[in-house]
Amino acid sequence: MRVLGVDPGLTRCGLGVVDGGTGRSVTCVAVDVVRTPADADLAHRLLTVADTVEQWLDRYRPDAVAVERVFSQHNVRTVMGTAQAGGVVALGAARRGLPVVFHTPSEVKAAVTGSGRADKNQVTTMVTRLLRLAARPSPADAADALALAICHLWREPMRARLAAAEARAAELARTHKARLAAARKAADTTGSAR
């Protein structure tokens, strides 16, 4: 399977591709990170995130896309603007038809680090040695964008298993629910003949 993990931010968007091989092999097909200027029109800011990402959907053609979850920050710009750039990645993954899943820094952190509270040197430096890099991702957004897709690579399957047993307990409960009013019913439609 091959992701795209994207780290979302106006002023620097990380963007990783990565591919799982078996077991928990993983390998960085493409790390990069897009830089808009502070002071140049949002809308033109967003525009050229979007443009990227799409030129990296299109290259790179991932199976799913992993996005970082925006978590609530004491600065509600930045927030605003986190907000946004996932969005405009999320978009371009969707007409695509492909999968898009959020997953907050914490859920990341222990993918990659086994510890939800690692520091982004911590994140940086386990990124290096999975992926077998020969430089640290620098800066940390492009490694955050690669640990967004090993931590997708890594949780996806046991999600999708999650998600899949739940359906079909639901689907047994609904057959269930269905045969007891079934039997009810039955029951009494022969009480009410006597």
The other form holds:
Protein chains: 2
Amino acid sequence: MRVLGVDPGLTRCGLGVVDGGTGRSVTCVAVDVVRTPADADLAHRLLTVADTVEQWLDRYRPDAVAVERVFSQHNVRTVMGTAQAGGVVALGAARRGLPVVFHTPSEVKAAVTGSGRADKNQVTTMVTRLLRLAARPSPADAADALALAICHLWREPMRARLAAAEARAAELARTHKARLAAARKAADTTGSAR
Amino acid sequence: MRVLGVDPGLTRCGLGVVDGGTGRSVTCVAVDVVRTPADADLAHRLLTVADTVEQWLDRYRPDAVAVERVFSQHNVRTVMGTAQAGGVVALGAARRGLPVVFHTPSEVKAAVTGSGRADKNQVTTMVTRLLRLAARPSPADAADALALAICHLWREPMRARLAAAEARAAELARTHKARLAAARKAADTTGSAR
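Return the structure block for the form predicted together with another copy of the chain; the form predicted on its own was the one displayed.
And the full complex, kicking off with our chain again.
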């Protein structure tokens, strides 16, 4: 399975493609950062991000796209741009029928370092080690994109199993309720026929 | 000039097309609200919004798109969805080479009611009156989309004149600085030749 991880942003948008092998082995396929000028028109900055992501989707043909889920703990203006960039990335993937999953920063940190509160340096160190890279990916957005892809590869099987189990449980509950309703109706009919 | 106003959102996204005539006269061409189910996948909700906006761009061929600028004064989760929806709308317009301008809610309110702090009811009343509509647009997102388009039609000429004046001033400043530098250099050369 191949995953494109995206750390969305307008100033810097991290992109990382990772292949998952057997067990926990992961391989880096590509990593880069798209930058758009701060003085450019917002719509054109979004267009640059969207076009680059579409080129990556065409070139690397991932099976899924993992995007960082944004929270507004920082500067409001930055967060809005980040959310908008994440939106156009998700749109590009959805247009190609690819599954898009959003992971929170703490899920990503926990997946690669074991702690949801790890710092950027620790994330970069683990990404470099896990992917056996010759050099630390830089800037941090590049390492974050790779971490997102790894997080998705490792969490997805569990998430899919959970979702399937929940769907089965809901189906069982529906069947049970329908049988109960049928039994009650039959009892009422018998009652009123008496 | 024809403007598509968009009040972005995932649950409800207001769309309104308005034609500007001579002076302040404005005419409603179309208005509607796109809804996406809250239990749908985020990427698919964005896709529905993006596809509907593209259909409107094809059908009504506006000269510009006006989008509400989002602030995070409300619920964080809602605001993120709103920003993402606004992002895909801006992208669709940018892909067609259309100018996209973001207006703040208070700019929009001030344009149609004279007060940046007008309530939703007042905005709807003024939109109904200005566009001579037989009925009040509903829900409020529909009225907001029309108000955004009117705001853009009325503010844009002034905004464009201001931008042109600022560009001219910056150009004059650049020319002046270049002349000053050349004069200084000439003086230095004369000085050292002495």
